[in-house]
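A single chain comes next, written as structure tokens; it is the form predicted alone.
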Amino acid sequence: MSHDVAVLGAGMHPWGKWGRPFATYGVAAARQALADAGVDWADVDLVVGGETVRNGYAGYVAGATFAQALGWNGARVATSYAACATGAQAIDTARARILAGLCDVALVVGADTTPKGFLAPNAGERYDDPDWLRFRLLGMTNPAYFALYARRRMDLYGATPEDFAKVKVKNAQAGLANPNARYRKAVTVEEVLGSAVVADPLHLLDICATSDGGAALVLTSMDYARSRGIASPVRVRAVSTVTPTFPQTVIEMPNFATDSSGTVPAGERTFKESIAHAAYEEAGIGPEDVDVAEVYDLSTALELDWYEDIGLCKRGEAERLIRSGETALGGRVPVNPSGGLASFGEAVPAQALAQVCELTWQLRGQAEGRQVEDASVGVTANQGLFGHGSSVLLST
């Protein structure tokens, strides 16, 4: 049985920080999804929305309210959350709607306004909640995580600095050429090593802003496609939605301590790379089938990791890939052609779905200024709080 869903449509709102109330953007984006597919709002059966909860707290009515704004249509609504993983939760209810013959046109939306500075716990005490006892316990913001990820990697594998500064050198230079990208200027290595050390070894450059945003998708039964004309829609292939597997030996936010492997053994994958490893099972691709891959560089040095996760190289090999400009655009494959999270600072249920978007325009070459040559095969990888990981997997 075919797995596969039609991609018809792909709509972002810029990211920026605009102040503006989470929905307006996610209109702007769905509006601009449905005019790249040429459907109409009202043959939209079902709305998916991406909700934000933050620190324990639901944030937003997504599905219904993304539906009510775009003017009440009768649509099936439904709400995912899976934190930074929210986006690829959504498409995966919409696909598996469409799958099943309950559905025909989705719309799936991710929208965010976020709050100035990292994201922050909410006031009020709530000990049974391991993201705000983080921040409570240890003072343990994303970006002092973050560069425990990055001193792994130095002390591991020999990563220098300038390895993570070359990451962000790449994506700012690819974020150029993307007029949704909230960053658009290009740095080199001396200026982000010169920027201001926000946890060490990690510059402020070396990391990633909050931003406003939205992004959504058309999605689409293939035979609804093709009683459109469209005999060759970029496909979703598989979308994983795994969680980790006990016991987890690599921390993973916003755990204080890893699991023990001293009674039971340590898994042949480690959490991450059981992500992607998933959705490459599930469409019967591989990694080495991969032309171009969006992954989340919250930091530069996660970026590395995600490399090394997602089967482009082997473990420990991810700093040789920066040096030779193999993940560069013209290299042998292209990470974050968009400019990645270094390029849009993150928005929260936004961003898986940003991922799609630009692995959508990328295959059907119009990715212009930016476009990896020939593309026929992208991937994405994402990973959420509380065990929530995700890859989306798209072909030709």
Given for the second form:
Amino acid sequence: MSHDVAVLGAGMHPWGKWGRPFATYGVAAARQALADAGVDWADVDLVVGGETVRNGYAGYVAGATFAQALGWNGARVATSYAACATGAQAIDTARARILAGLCDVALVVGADTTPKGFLAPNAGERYDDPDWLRFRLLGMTNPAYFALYARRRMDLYGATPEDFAKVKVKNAQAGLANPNARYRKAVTVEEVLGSAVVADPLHLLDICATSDGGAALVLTSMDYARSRGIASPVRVRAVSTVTPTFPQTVIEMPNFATDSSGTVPAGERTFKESIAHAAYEEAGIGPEDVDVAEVYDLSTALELDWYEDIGLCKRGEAERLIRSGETALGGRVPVNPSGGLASFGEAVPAQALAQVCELTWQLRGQAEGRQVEDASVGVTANQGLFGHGSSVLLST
Amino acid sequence: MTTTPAIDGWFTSGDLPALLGSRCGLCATVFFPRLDGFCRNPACSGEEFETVELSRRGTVWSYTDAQYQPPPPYIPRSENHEPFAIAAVELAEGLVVLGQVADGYGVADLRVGAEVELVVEPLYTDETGDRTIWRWKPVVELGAEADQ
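Given the form predicted alone above, what does the protein look like in the form predicted together with its partner chain?
Let us now look at the entire complex, which starts with that chain.
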């Protein structure tokens, strides 16, 4: 049995700091996705909302808020929270209902409005909350975790701050052509290295901002797509939302420590490696088949980690890829042709959906000014708080 | 005014301070911070834990620093933010534990694989006095120390 669902529509509200309610961005993106699909809102029988994120935890009710703002139509509703993987979990919920035959047309929407500066935890005295305690006891911000991974690449694989800066330069260049990107300005290596160091070795321009934004997809059964005369839609081939396997031996936000590998040895794959691996296995598609990828460049150095984690190269080889231009537009396998988080800033519940929107446009050949030539297979990857991560595989 | 840990039961103080972890009575897996309830080894049904001191020395898994003042609930030690270093340290028990780096040391004093040892130092001051935290201090070779 095929596990494919069709992506009939994709839509986004541009990322920025607009200061409007999150539902505004979500509805704008949803209307655009519906128009793109040529589907009436009245025909949608499931709405899945990507939950807004406040201080690391679930915030305002998403699914029903979008359904009401679009005008109650009686559709069933669900809301997903999975930190940075929220949008992919929402896609997976829609996909499961479609594949079970319980739904024909699903609208998946994620949107948020975010505060300025470091993402901070909840207020109050929360001694039982690791996300609060890491700030109180260690002063451990998100960029500090990113910096640990960056420094390790430098000491183990010879990465340099210039390599990290090249990721920003590449993504900023791609983002120039993306009307939904927040930052549309070319950046030089010198500008990255000249920006303030936030958490050594990462500079301000190595670290993604937080943004407002909204993204939406219309997902349908393959039969429904055919009934609308769309014989070859972009298809979701696999969705991975795997959790880590014990022992999780890489330090992750918001934890103080890893699991111990003292009694149970660490597994064959790290958590981040297992995320895309599960999607490849599910689809029967391998990393060698991938034409284009959208990965979570929370920091520039993290994008290099992803090259290895999604199988574009072996461990320790990512620096070679960025130096040779293999992951730039025009290269062997362009990564983040959307401009990535470097050009968008993170709008958490919308971001994993935005990755799929970009791949949809890439696989349709509609990514004007940033098109990856002849792209037929694309993969997304991200990871966030509390053991969440996701990967979505799409193909023509 | 007294000197007390910034959090109860996570580490010991004194001449040879140590982190306090939990060791499962059934499978012997060690956890930090301490764990109550159920063992997180998926193959283990353990529910009893013994509090154990973790290794006082370990090797650096990675390191960074905080050049901007972290947001609350971080409590600044002075009006102007003084950058501090942070290390993730691998212990013989097979886990990696985060900590700030001891006062007076920065990222230039660290490298992946270097040896560090646990110390307890003031983190901030409140109405009760100094509140302390564990920190990782680079182990300086005797010869190197003599050169400084």
